[in-house]
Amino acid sequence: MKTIILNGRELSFENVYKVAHNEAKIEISEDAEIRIKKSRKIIFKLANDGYPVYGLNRGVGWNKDKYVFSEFFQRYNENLINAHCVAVGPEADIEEVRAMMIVRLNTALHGSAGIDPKILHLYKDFLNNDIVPVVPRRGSVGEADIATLSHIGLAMIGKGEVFYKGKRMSACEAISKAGLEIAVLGPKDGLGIVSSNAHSAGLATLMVKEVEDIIKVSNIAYCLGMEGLNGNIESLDKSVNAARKFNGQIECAAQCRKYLKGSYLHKPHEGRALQDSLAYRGAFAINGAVLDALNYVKHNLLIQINTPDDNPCVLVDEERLSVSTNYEPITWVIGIEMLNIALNHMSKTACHRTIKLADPSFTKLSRFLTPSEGNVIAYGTIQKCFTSLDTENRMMANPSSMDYFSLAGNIEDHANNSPLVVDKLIKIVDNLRYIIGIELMHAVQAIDLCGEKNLGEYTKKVYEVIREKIPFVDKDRCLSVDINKAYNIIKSGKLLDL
């Protein structure tokens, strides 16, 4: 199994994904080891000198004016963990919690949190020994995910539940089975564990690949639908898209040209429309906008997972500590909101394309792509399904980052709801798998009805994969079965593996 070396500065989306799916182990770099040990010495010096520090010898939130005596550091920090465990279900997936843990460990390796190196090694040991805390996914307002990440700290002090090698048990039992020791918390450890954006950032990082994949699959479905429609592909021209200079549009047009290489659509056809409807003519440009939004998110999310987000922030090289607003993730959170909106344009145009594939005025084929009008209904009612999913997507694209209260005695008067924003992204992408799956079902049915066999080199392979699982609709059957098959084809990644 691959080993990934963490130093706090070079964590990639790919490596988060590998660790989240238990495909790699992790180690901490030598320079990071030196940095976190030096940071811990700074914390103890501040504690011994009686320097007032938020979360160290002073309370947190509204209790920032309450003194914490050194002899009570362990009790106070355990109390902080327990008191912050206020999240509610449903529970995060195992892969999601693992992503949270590697993101938090990496950001903490800057030394800015001042966490005991033994606790940081416990993050590593939990991941390498497949100990995954049970974490409820709702309850954080996003201004550091304190309500949810506290459940990871709870497991580290031997409380709560975990999954150990996939089996659910008490945290204390799992730690014992793995030959580890329960964490003993010292100054600032509790705050360092709970106060970061690792919940929302971890989940958002996992979604990078999912969104990249759904963009490609949407381009595939568009191309296959064009072959079923006998569409005009002139708008894919390399030069005309280069003139526009939008990177996403240029890249998606190039993908579609690749998918359609060798297709009959490159040859003149007497019955072909001069220009197709906008949902077909501009589908790749709309998907390009999704890609542009994703690239904004990727740029800022990489900063998030490779920089410290602690308050207060230990500046190790300067051997001092400063009040910080580095826990504020709004830059990339509003990017996720933009991405959710962009994905809704993808969703809506996919629905419009699918509706048009069932309309004889566009395809010159039968109504609802039936093989026998009057005898077989075919896709007569399936439009209710995918349009209802699009309605869900529209609801989830409504921005949520501005909806917050002023909390903790009006001290915490800004938030961003980042876990909710990311959770909606997850649901939108999952709905899109169904919507685009249904679009693919229509596309292959249209191709069969028009009798055109000269498909693109790539679209032909996609056609064959779909037809291997979903046969031609020659008579009415339960289409929910077909829809789930199409969803699973997309979810499996098989279309991209081609």
Contents of the next structure:
Number of protein chains: 4
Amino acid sequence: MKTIILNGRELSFENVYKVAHNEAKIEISEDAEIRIKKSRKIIFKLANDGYPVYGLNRGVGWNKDKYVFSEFFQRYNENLINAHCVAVGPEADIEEVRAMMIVRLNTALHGSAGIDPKILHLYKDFLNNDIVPVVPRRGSVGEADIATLSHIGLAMIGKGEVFYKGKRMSACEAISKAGLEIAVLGPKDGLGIVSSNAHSAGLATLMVKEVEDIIKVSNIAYCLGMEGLNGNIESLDKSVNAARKFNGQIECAAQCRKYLKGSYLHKPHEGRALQDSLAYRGAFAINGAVLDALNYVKHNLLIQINTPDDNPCVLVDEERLSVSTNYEPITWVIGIEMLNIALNHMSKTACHRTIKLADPSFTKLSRFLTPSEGNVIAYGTIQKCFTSLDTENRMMANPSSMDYFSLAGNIEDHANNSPLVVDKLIKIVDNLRYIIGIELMHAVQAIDLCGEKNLGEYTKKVYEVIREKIPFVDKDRCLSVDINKAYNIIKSGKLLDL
Amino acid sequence: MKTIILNGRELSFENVYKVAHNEAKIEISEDAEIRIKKSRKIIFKLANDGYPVYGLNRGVGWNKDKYVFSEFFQRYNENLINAHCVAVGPEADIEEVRAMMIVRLNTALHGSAGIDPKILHLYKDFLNNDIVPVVPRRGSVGEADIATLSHIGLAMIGKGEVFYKGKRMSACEAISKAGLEIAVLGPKDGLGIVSSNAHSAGLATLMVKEVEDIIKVSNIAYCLGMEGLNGNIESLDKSVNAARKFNGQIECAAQCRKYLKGSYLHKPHEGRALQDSLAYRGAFAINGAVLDALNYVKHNLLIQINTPDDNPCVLVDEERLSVSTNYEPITWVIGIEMLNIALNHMSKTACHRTIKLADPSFTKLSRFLTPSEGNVIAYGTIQKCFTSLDTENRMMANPSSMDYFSLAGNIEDHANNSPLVVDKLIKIVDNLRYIIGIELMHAVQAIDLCGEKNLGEYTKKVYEVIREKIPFVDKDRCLSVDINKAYNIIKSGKLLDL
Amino acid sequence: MKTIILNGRELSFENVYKVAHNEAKIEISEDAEIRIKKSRKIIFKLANDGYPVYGLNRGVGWNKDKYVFSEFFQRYNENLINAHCVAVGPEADIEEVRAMMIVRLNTALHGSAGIDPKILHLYKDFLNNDIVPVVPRRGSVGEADIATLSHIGLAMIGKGEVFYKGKRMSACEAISKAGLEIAVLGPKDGLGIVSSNAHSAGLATLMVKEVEDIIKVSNIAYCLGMEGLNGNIESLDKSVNAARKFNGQIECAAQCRKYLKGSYLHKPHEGRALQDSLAYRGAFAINGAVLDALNYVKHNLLIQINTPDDNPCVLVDEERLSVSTNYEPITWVIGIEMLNIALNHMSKTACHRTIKLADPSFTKLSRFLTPSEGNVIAYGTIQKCFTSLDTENRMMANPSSMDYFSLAGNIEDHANNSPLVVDKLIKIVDNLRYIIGIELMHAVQAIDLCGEKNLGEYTKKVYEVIREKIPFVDKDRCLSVDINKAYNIIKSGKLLDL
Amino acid sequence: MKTIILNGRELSFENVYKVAHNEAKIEISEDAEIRIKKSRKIIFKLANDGYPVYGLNRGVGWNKDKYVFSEFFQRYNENLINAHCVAVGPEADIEEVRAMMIVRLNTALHGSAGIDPKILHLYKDFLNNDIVPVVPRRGSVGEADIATLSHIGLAMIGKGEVFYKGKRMSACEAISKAGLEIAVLGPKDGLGIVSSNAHSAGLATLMVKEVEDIIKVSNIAYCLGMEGLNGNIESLDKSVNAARKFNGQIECAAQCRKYLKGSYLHKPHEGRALQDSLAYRGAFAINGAVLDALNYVKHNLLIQINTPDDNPCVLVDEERLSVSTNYEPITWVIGIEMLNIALNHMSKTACHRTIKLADPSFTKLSRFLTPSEGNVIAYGTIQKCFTSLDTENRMMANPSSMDYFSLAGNIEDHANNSPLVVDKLIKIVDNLRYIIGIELMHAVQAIDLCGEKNLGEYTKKVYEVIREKIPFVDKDRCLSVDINKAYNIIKSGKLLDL
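Since the structure above is the form predicted alone, I would like to see how the form predicted in complex with a further copy of the same chain looks, so please show that one next.
Once more the chain from above appears, this time first in line as the rest of the complex follows.
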């Protein structure tokens, strides 16, 4: 198994994905080791000097005016972990919790939190030994995910539950079985563990690949649909897209040209429309807007997982500590809200394209793609299914980041609800797997009905993968079964490796 | 076990609840038996006469121009069921599917659908023998829940899966084990099974009790909080509320006066504020608005489950058939959207009251209700939890009924998304169980801290039920555990039987 | 001019409308005179006894703990008015401000506010002498419209501006010209003037008629469209609607039967569809849902304008004062949010019907209702116009009542934003005038193209009114002009008096 | 007056702003002249060859299958303009229409539309001669703003109204007075005039400066508030912000350091809190997120106004024509939806900061910043005003781009509602001028009350500008007046030139 070396500054989305899926081990770089030790010294010096520091020798939140005395550091920090364990179900997936841990560990390697290096090693050991704390996913409001990340701290001090090599057990037992030691919390460790955006950033990071994949899958479904529809691909022309200069549009048009290489659509064909409906003509440009939105998110999320989000922030090189606003992730959180809106456009146009494939006035094929009018209903009612999922997506495209309360004695008068915002992204993408799955079902049925064999090199393989699992609809059958198969084909990633 | 006799016109919310929870058997009244037989005859006559009828000898939806020949009635109707099985997970709960079945059965007893009486008996037999089809909950767009109710028809023709006495098995096996026979579908039976609002109406019906309960629980939590806060209960005065004349306000004020009977709040008390914050002063009026909204829903939902929603509609007494708009449930669907908004006000004010209970400037108790300032953090971070759930509620209070597509060749250019609208109600109420659970935790902690023993007769019992499960917070502990306990106390209904 | 006698308990929507439009004078009933005098005595007694009363000898809001000494009553109450004048533009219309004043006056006649009878007479005198204060419409958050109603108080003390007989001038000048006297504020008068929901309730009251009218106009447009489309009116059947029992549906179906009396649609006609699209088949049921929602609003709004919403509330008969929650209007505010959602369904289906009228596959007429294919474009692009207005309506159908801050030192932790909620209603209805105006334009063009002369008795008159202003589109012309004419026909109310 | 030379590729936001405000003349570059002539030749060749081209010799939208014969080009194109004039009020401002015209002209200079060069010169002549068509602002759904831009075409053919040197008159009269000639439309000219995103892009372009300005003003208000509050500016530290790497945060922190140069906040001060509330501590980071969102918009909007958005698109260099998706502006439209969300965070935190300034527990000053407790109410009720505007902003932050219909015979099954999305941005920013205006009023009042004289070099000047117009609140006065003054100070741009 590959080993990834973390230094706080160079963590890639791909590596988070690998570690989350337990496909790589991690190590801490030497320079990071030096930095976190140095940082810890700075913390101790400040504690000894009695310099008032938030979360160190003063309380957090509204309690920022309350003293914490050094002889009570352990108890205070354990209390802090306990009192912050306020999340409710459903639970985060194992990969998601692993993503949270690697992100928290990486950002802590700047030394800005001043966490005890032993604790940071425990993150690494948990990940490498496959100990995954149980973390209920609801409870944090962003502006650091303290209500949920606390559950990771809880496991570290031997409380609560974890999955150890996939089996659920008490944290205490798992730590013992893995030959590790329970964490002893010192000054600022509690705050350091909980005060991070690693929950939402970790989950968002995992979604980068999922969104990239769904864009590709949507482009494929569009191309396959064009082949079912005998559509006009002139708008994919390289020059005309280059003239427009939007990155996403250019990139998606290029993807589609690849998928359709060799297709009969490149040749004149009887009955082809001068221009298709906008959801066809512009599919790749709309998906391109999703890509543009994703790139905004990626740019800022990459900063998020490679820079410190601690407050106060230890500036190790300058050997000092500063109050900071670095906990604020709003830039990429609103990026995800834009992405949710962009995906809603993908969702809506996928629905419109699928509706077109069932409409003889566009396809010149049978109504609802029935193989036998009057005898087989085929894809009539299925329109309710995918549009109802789009309606759910519409609801989730409404922003939530600004709907917060002023908390903690009005000290905490801003928030961003990043965990909810990311959960909506997860849900939208999952619904899209159904929606586009049904689009693919329509596309291959249309191709079968029109009898055209000269598909693109890539789309032909896609056609075959689908038809292997989902046979031609020659008579009515329970379509829920087909829909779930189509969903699983997309979810498996199979369509992208052809 | 009690037996409920259905006649199509007098089904109560309570009886739906009982049958759904398998606490009652059902029978069909004699007059209804006569009506459904007479209706069936009318249908056959029309079929024989060749009179064109939607869903009988003509297709449905866009296929309304396609002929269906009588020799193919069975095949056509089975096809129809199959082609309408397009729903996706998650699955509806067993009680929910039972509610769908009893509602569909009752409305069919008007004879307006013309369904074969044997099929209607099968609904009864399924319910009485505890055969519950597996129904994925997403896929319908309202305007009849055809994409989901079809899964009940699927089980009736021996396909798909069911729960038989709680055990999952094939429909075929369960029907055989129960000594029943698989349905043979005749003219219009397919349409009759699927074309009904029984999915969303059934689920909504179950929620009537849940909303009534959560209003009471919220009133209780408010009263208990008042006792923790030493609040001013003058606004509960009977005369002053009578003057205002809003039904819900009057009723909720009465509930609260009952809960607080005997409380020390009726006597003067040092340090009591002249007026409390609006979320306290007006709690019962805001909950009263929820009750008013619920009453609007109840009025119209009771119509829904006791009148025919078939199209075409057999008018049995007049021995004729009419095209109808009776499938349209929009009046109560927008009522539920109002209810979701109303519950959001309950949710927001519950949060504000809970925040107040942790604020010394309102309670004159310790910050965050800690038993020991500086040593125990207590209810600091927990504010993130309940407000994050409120944020989710805020999102779900946005309406969804109008976000639909024009489907089926643009024939279906209105919808209302009733299943999604009801699902949001279910989710909001469930989140409220957490939110109010935490409010109750705060209230009893405040009562303990202020040391007041003279609670109301009713609130004292509530206090005891909570403290039996959730001890005083004397030191920091994992609060997720407490939150789940509070949730379960509410969910159990225990607080309402005292 | 008619005189309306106010007694606090029997004010009708119609009379508010009349007074607002300066079509009636008002008087105060004798029993009300007695009550307000008695109430004033109670207030003075309490003030003299030093009994602490909110807004009397104690401050309001967060200042509820501050003393107000009797020698400073006038100054305090003038300060209060000034400090509450915080509204911003645009300004309310003259009718709207008049509606605010009559509503405030009527509810004050219960004596619950304890306002000086002289001040109440000044409301009457302002109305009867046509003095209308300038009131900027934005600034209040509901829960009493204190930030805007204050501007009426400002005029009463001779400050700010008013319209006097339609001419803008200083309040001072107008009062002098009208031979009235500037108000001298005594104890609790400031609070009594500002602390009322009369702004939002007044505006909502005016909208009752507007919504009733738009429902009728929508029903008319639907009927006229049916005549253009050669639609199937079987779903308007009295029996089949009676079976369903929804009030609104029954009432709207009856309206439509009246409009279509004598129409050719009652007779068989070649080429008529078995069933029309849902937006046609169910038009009156969807409009019926708007009516049901409106009836909910009316029931509760009528309570609002005829009961006291004061806090504290003087109970005159019991000769005492009570803290109250009666300022809380949430029940009807969420009713308006439901109404906004309901109107969005009207808006959407009007759009779908209009789109159908331009579609030959539904009308068997020309595309876009052109009189000459290839030469005249006619109603192609106009679809952008009405759907863009529907999109705006969709946005405004999102609820706003719960989006408030916790204000005034967290004392005011509930609000409902009633002025904004009502403003959205106003805007939605206004947009509907354009949308339905365009539907009417389509309907008459379709009627001309199909050449059918046998319209309903009522719809024929409507047809003529429209064609009088808007001629047949025989060649392309600037359609904005036609749209504005159609809007004005609806706005004028002309279509309802035929 | 400066002259700006347009070549289609290098138009800056600044120059659009200048031309829109009539501060510059324009010319067309020589190479552009050559390109548009060459393009026109290509169009004529295609027309002559009978090659089927959308909008040239074939109709547009659903009429894409209808022939347009060359002898009818003028009539067809005039019809097209007329039939596309379907917009409704309110009217766009003069600057806004000018922005539309320059943007349309610039993008047309690529020659991709093939518009007659004479028509393009007329755009230039209208701008240089100050002829500004009356354009109602509502009616387009994005995906080219055809329903509104048509009104510019209407004026060019001498119909409708314009403002000529600021005076409203008929287009015909104005063109004659200016010595210009009415346009004669040839092939594809109608489509070329209307089919562009220049309406929404023009308005969005004008907003770039407005958003940049409001960010600066918000940063100023935050800094001034910090001086009123005696806040802790440590989080503005250069190193700690550099560590976080978000561009917007770094830039806004730098701005704030500039504004606060020389302020007493740089020195230790009695009573200063360890950390301020999040809306203070993070103000510049939140505003930084607005800047990041704006930069996304700017990047893509600059592409929009400098690349062709025509379909079909003449590729001049390749001497051919291609179907294109280049009309699709969705990438920057969703960027504006993100920006609206970002500005909502600015709005919310401005409100929270202002609330803090009125709260003695944060400022250690008087409640509501009164100069005399018990005698003067000062800034109590004003909180309703700014929070009610924020509630409106919250509503407008909900996205609208996806709420569209499938139009024109379902050919147009995607849209983006860009004009509405931009109008919401305009409204949000305008509301922010009030909200931040009130924040500034609080800040200077707090500074006066705390008596601190050592303000920052820049903030001191700001303080003086405000105090020049709005005196210290020493007694209650009508605050609406002050609010409007504060609004106007911001609107004037005065605070940014100090």
